[in-house]
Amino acid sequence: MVDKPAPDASRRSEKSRRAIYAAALALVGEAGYPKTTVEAIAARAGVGKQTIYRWWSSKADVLLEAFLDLAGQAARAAGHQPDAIPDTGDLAADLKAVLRATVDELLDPRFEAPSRALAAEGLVNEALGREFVSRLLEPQLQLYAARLRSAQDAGHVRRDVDPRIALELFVSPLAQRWLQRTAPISYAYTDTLVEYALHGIAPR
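Please give only the structure of this chain, in the form predicted together with a further copy of the same chain.
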């Protein structure tokens, strides 16, 4: 079995790549993931189908990179410190602030359709799922882990707590409510999560 020669990336059309990203994101937002066909992306981007298949292996792959690109742009637009979690010394306040911002983002329709679509595809398509997690999700989670480690240094979190697990106490519930629509999300909800996570639900 011979692989066909890899295309020459230095000759790649930047214009086409941007157009494809834009078309993919727009279509997922407007028509939903299932109606976002490779053919429709190509047509909307004014691009031949082969140009998509030359550089990506599937529509999920296109969407993943389009979304990463979007996230990168958004981060660069937002400020120098892309997605750092503030460290004012007040852990509860810092986490609440970041989670409130996350709630805003999750409810932003520009982000909702593509990230939901990617998450869904990632569940079933293991390769894509690992990409999704390692390139999008885990970096975000590591920011929380870092903040928790800093809090440990300041004595605001117990030393024997594993930050990588601890962060899931407030991140995962929010993720599940949003992804699976098990219940609505709100500032009050995330504030509550932070309180419960910090102090537990058992009587003190």
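Same protein, different state: after the form predicted together with a further copy of the same chain, show the form predicted alone.
No partners, no molecules, just the chain.
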């Protein structure tokens, strides 16, 4: 009798992890953060809640990791490394490319509903808000800052410019327009933000 191969635990774990990510993001988008529970995530994912607690200490940890994974997938789908902003030597082109990918992500239904739910909860839940910023937003902002510092080294940005402030000229308006729905977001919009940020609005 031929022995059957042992089940691949790593493959099973990865399948469960993916199911948990998908369940967490779907639930928070449907029900909001307060009503999303570990039990509900486990039931939607088809796993026991002990499986979730084996890997994460809370629903916030599950959701934040799910978002990091989703953002990484979106970056790779757009042909970018999730841990770097391209440096082709053309700062405007690089920023426009990354912001266009961000527009795609913000308009993706998989991302939009849960992201809005978490952002809203972060305004009233200080602990979650800090986690959301430190684990999701700040690492992304640091990538922009690093790309601007590279542009300074290449002589494309003034030395006296603070990269951490400069990046807000194009990142913050996009976030504000998306969160508050003051107007549509589009490639044309983010391209214009980059042009205004890099070249100003004074007559040339």
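What we label the rigid core is the largest C-alpha set whose atoms superpose within 1.5 Å from one form to the other. Note that the structure is predicted; figures quoted are calculated from it, not measured. Positions refer to the first chain, counted from 1.
Enquirer: Please determine whether the C-alpha atom of residue 42 is displaced by 2 Å or more between the two forms following superposition on the rigid core.
Expert: Where the cores coincide, residue 42 still shows a C-alpha shift between the two forms that is 2 Å or more.
Enquirer: After core superposition, I'd like to know whether residue 185 moves between the two forms (criterion: C-alpha shift of 2 angstroms or more).
Expert: Superposed on the core, residue 185 moves its C-alpha less than 2 Å between the two forms.
Enquirer: Does residue 31 move its CA by 2 angstroms or more between the two forms when the core is aligned?
Expert: Yes, residue 31 moves 2 Å or more.
Enquirer: Fitting the two forms on their rigid core, what distance in Å separates the Cα positions of residue 53 between the two forms?
Expert: Here residue 53 registers a C-alpha shift of 9.3 Å.
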